[in-house]
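In the form predicted on its own, a lone chain appears below as structure tokens.
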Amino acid sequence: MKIGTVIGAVWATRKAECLGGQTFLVVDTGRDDLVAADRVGAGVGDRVLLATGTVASRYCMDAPIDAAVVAILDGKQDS
């Protein structure tokens, strides 16, 4: 799992038919930027925790992407 910042959305006009329905976010993980499909409505601004590879696939009901957002992230805590 990735923790990163939502800094933009992308939008596609035609997609795999699976992918109907995504909404796709650019996230800033601090070494690269990500697009993950978003199913819990982050915005721009938002921290997020992103889940990757086949994980991230399998939580967007075997759709072909390698990241998903799954959190919208309300602080840190320290240890």
Contents of the next structure:
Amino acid sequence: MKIGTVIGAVWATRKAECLGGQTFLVVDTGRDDLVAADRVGAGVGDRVLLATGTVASRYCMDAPIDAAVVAILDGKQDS
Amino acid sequence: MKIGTVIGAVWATRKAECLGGQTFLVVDTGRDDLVAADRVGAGVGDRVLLATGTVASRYCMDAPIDAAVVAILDGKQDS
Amino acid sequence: MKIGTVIGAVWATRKAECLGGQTFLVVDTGRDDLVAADRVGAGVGDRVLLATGTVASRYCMDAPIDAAVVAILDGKQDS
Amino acid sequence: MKIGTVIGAVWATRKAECLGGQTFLVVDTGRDDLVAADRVGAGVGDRVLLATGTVASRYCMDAPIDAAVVAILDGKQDS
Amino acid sequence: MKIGTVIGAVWATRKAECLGGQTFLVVDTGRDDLVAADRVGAGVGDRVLLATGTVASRYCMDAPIDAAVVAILDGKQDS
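One more: the block was the form predicted on its own; return the form predicted in complex with a further copy of the same chain.
First the chain shown before, then all remaining chains and molecules of the complex.
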């Protein structure tokens, strides 16, 4: 998984029907900004763990989503 | 998901049979131009959300497609 | 999907059994050269659309293939 | 698979329920730092092999995880 | 698929149980070194074709593997 920081959110009126009710956060991963579905309750400034690919879709009831916030980090212990 | 801007479209007469009837948009993601199937009705200049991988194929009736426009963005709230 | 240009082909005598009968083209995607199975009949110089990942395998009868030519482009309309 | 070196770990109190009980290591792959679930017992300084994508999720009981440590390397024989 | 050159091998005593009996080669793809399971019998110096992702796992009896050597190249015909 990638670690990133939540920097905002996006909204869409016109979208795939099955995306209704999902919250989409913009996450800065250091390299790219990704948009991820959030079901953990993350907010701007939170450091989060992202799961990507089919795994994210399965976690979001098989919606056409390829990135999801799966955890909000408490801390990181470096060597 | 990636955010991108629709910059055009592509057409193909010779293609996998199961691709018939799909619309393919060229989307500038800032890093690469990707071609994505569109089922939301996006047009040139729209800022869109792309889902990639198997997820996109499943959204497009299991066609051999690895990117799809799943939403047209209203706005983006940065921190 | 990625757009690329066919620049050649590769052959392999020693390979996974289930790859027999597949044609493999080398496609220049601007960033990397990828090898893709071709079932559309593309040739050197053709601009093609590539599907990658599990999607490509499914399109090629579940062979251990992660890229496939799914269309030969007629033209591209830029904004 | 990618080779990387374990450089730390991360913790999360707020997370997807199905992530409970998983250990998450930070792995330096030379290019990016990735977070991977560990079920092999790796520690800081170990050189490990990472499997990514749906494969990693399946290895971790279908949890929303896209990277897993699948081996701790003994040695590497270069040409 | 990616083309690469086999430059060595890796060994692991501590690993996922289901990886027993697999051979892991280090393959230089020009950009990154990847570790791939080999079931074709490639050796150092061979130019090989790599399949990545879930496709590779399926080819290796669903082991937690995300890259596999699927062919040893005879030659490459450029345009």
